[in-house]
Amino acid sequence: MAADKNVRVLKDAPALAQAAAEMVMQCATAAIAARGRFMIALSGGSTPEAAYEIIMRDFATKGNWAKWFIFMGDERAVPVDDPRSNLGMAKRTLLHGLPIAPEQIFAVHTELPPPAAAADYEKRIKDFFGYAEPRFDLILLGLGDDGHTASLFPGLSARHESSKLVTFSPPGTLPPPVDRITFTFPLINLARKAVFLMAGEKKKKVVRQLLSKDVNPELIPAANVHPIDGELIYMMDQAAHG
């Protein structure tokens, strides 16, 4: 693995979730102190889910929740009450008990056809940031066994989108087999901090590929994440690191 990567290895999945939760809260505190608000894009997946549960459990009384603005880095084209919904998972684990107003949560309008939902989400992101560059303070990312991140899959055109901030994609090879709405690499790479959360021995092979100095970004789309003026962090447990 490349030695110059910003890699943080935790003992196991629970330790990774704890460290991720603490990192999110630290990032929120710093962003609010510096700019008066915290813009975060959440990810689906089991590791973020565990981190969200820890934030709800340990930090519910400690966050400046009125200053949080929550987006989804990608979403499945299903209703929010569908078990496959990323926002639905975030609501069940994190958002249900926090004093975060509905207008601070930016849901993808999945009732629209995916192309329209993507265009609508991009417009709302641009409207939120106004004339400022759409820089999220923190974008959480996962890593699929096929090398995808967000919903930017190998072999599909969304990974090559260069002008839009949000696009849509048909399903990849991994479940669930539903259409997606996703941040593009141009938007992800504007982040002040982009953090991959990766756990489990099944991830070891693809993590090794991602962190290799000669990784092929065509085969491993996640390798296209390189914040222009921000920090890239890979957080994983020992099993994923190998």
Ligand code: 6PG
Contents of the next structure:
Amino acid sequence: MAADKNVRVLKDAPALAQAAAEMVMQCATAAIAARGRFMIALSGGSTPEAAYEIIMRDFATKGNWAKWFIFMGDERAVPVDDPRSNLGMAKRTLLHGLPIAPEQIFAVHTELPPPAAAADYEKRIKDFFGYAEPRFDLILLGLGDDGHTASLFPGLSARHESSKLVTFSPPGTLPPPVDRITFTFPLINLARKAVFLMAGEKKKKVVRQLLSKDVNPELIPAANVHPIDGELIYMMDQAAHG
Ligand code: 6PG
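Give me the form predicted in complex with 6-phosphogluconic acid now, not the form predicted alone.
Zooming out: every chain and molecule, the one shown earlier first.
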């Protein structure tokens, strides 16, 4: 594995979730101190989900929630009350219990057809940032067993989008088989910090590929994440690291 990559290996999945939760809170504190607000893009997936639960458990009374602005790095084209919705998961585990006003949570309008939902989300992101570059303070990312991140799948064209901030994609080969709306690599790579959260033995092979200096981004789309002027961190448990 490449020695120059910023890799943090935690003992097991609970330790990873704890470290990820602490990292999110520290990032929020630093962003609010520096710029007065914290813009985060959440990910779906089981590893981020465990981190959201820890934030709720340990930090619910400690966050400066009025300064948080929450977006979804990718979303499934289902209603928010569908068990497959990424925002639905984030609400159940975290957001429902926090004093965050509805205006601070930017849901993808999944009632629109995916191309329109993607265009609408891009417009709302642009409107939110105004004249400033759309630089998220933190983008959380998962890694699929097939090398995808967000909803940028191997073999599908969304991974090549070079001008839009948000696009749509048909499902990849991994479940659930629903259309997606997703941040593109150009938007992800504007982030001040992008953090992969990866856990479990079944991720070992793809993690090894992702961290290899010879990784082929065509096959492992997650290897396209390289913030232009930001930090990239790979956080994983020992089982995923191998
Ligand atoms: C999604 C996710 C996706 C996820 C990875 C890893 O909508 O499916 O955002 O990118 O993060 O598939 O998921 P796991 O951590 O559950 O393996």
